[in-house]
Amino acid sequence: MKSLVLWSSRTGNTKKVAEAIYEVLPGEKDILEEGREKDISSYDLIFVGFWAFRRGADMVARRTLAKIEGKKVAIYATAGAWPDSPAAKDYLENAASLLPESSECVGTWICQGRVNSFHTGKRNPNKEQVHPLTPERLERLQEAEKHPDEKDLDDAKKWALEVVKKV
């Protein structure tokens, strides 16, 4: 089986988690930053890993999932939300959904990790408005900062060896 790890990130969570799968693929294997062209033909089953936005995919990841036609999917995810969160579910869900009807999501996964500043509010003059910072909202966010953490690395490389099994 010949495999692809796509990745996209903005604070670097998603890279570690896609090098993570990467190195425990078996066979033939190829890692590459999404936007970037390549040919997918070749390959059997594809990774997409993304940084969560807006209840989905970043738009890099977006895109990347609408084009995908005829293969099995692996979809991964970094996120400042709890992993078993209502919102994690939704990314996950919600990304899956962009992948045309020719195409099989395989699996999902999702962990925690460190939230880009913009979010916590250190460059967004409106913060209190569009992301009022509660008290359960920061202990979530500082908890983000500890993650991936070699416990997630672990859990993501289990997660795409059963995800190869499976497939």
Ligand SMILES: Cc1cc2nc3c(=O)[nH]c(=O)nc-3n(C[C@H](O)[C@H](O)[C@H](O)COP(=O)(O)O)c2cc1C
Second form
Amino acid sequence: MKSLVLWSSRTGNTKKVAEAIYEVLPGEKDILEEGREKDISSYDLIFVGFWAFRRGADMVARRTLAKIEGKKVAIYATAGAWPDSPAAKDYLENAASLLPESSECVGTWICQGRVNSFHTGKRNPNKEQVHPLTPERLERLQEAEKHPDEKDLDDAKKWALEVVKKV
Ligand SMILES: Cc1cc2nc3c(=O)[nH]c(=O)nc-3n(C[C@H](O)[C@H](O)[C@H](O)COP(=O)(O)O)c2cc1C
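With the form predicted on its own done, generate the form predicted in complex with the ligand in the same format.
Next comes the full complex, and the chain you just saw is listed first.
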């Protein structure tokens, strides 16, 4: 079993998860930032990470997913959204739907990730009108501040090992 962990990360959250997954993978393995040229033909399993952007995967991850032909792919992500929310489920499903038909999504996983202050409106007062800071949103963003935490990284590792066992 030869695995590749791909990550896309703007502020480091998704990269942390990628490194945790990479750490526990058995056998031959590589880790690489998305958007770089790579011959993936020798890999049996590819983990593709994204950070949630505009209610889906970030643009680099979207392009990466659309290009992976004939592989088993496990998709993981970090987001401001609650991990068990319909929104988080949608992000993962939409990301999986970007895979070419020749590839198969063999698992998905998501956790919260600290949201850069630009997006919360702290640095741009106009953002308040686009994303009002309701009590619910404030609570969610305050919780996101703490993630990914050690438990998230442990969960990601467990999930990755389950995927490996399944494939
Ligand atoms: C410009 C921007 C757009 C975002 N859009 C969403 C979104 O639509 N849904 C969501 O749940 N999180 C959203 N987020 C939160 C990020 O996905 C989250 O903070 C993620 O952990 C960042 O990962 P990174 O550190 O790997 O870049 C957004 C963040 C930024 C900066």
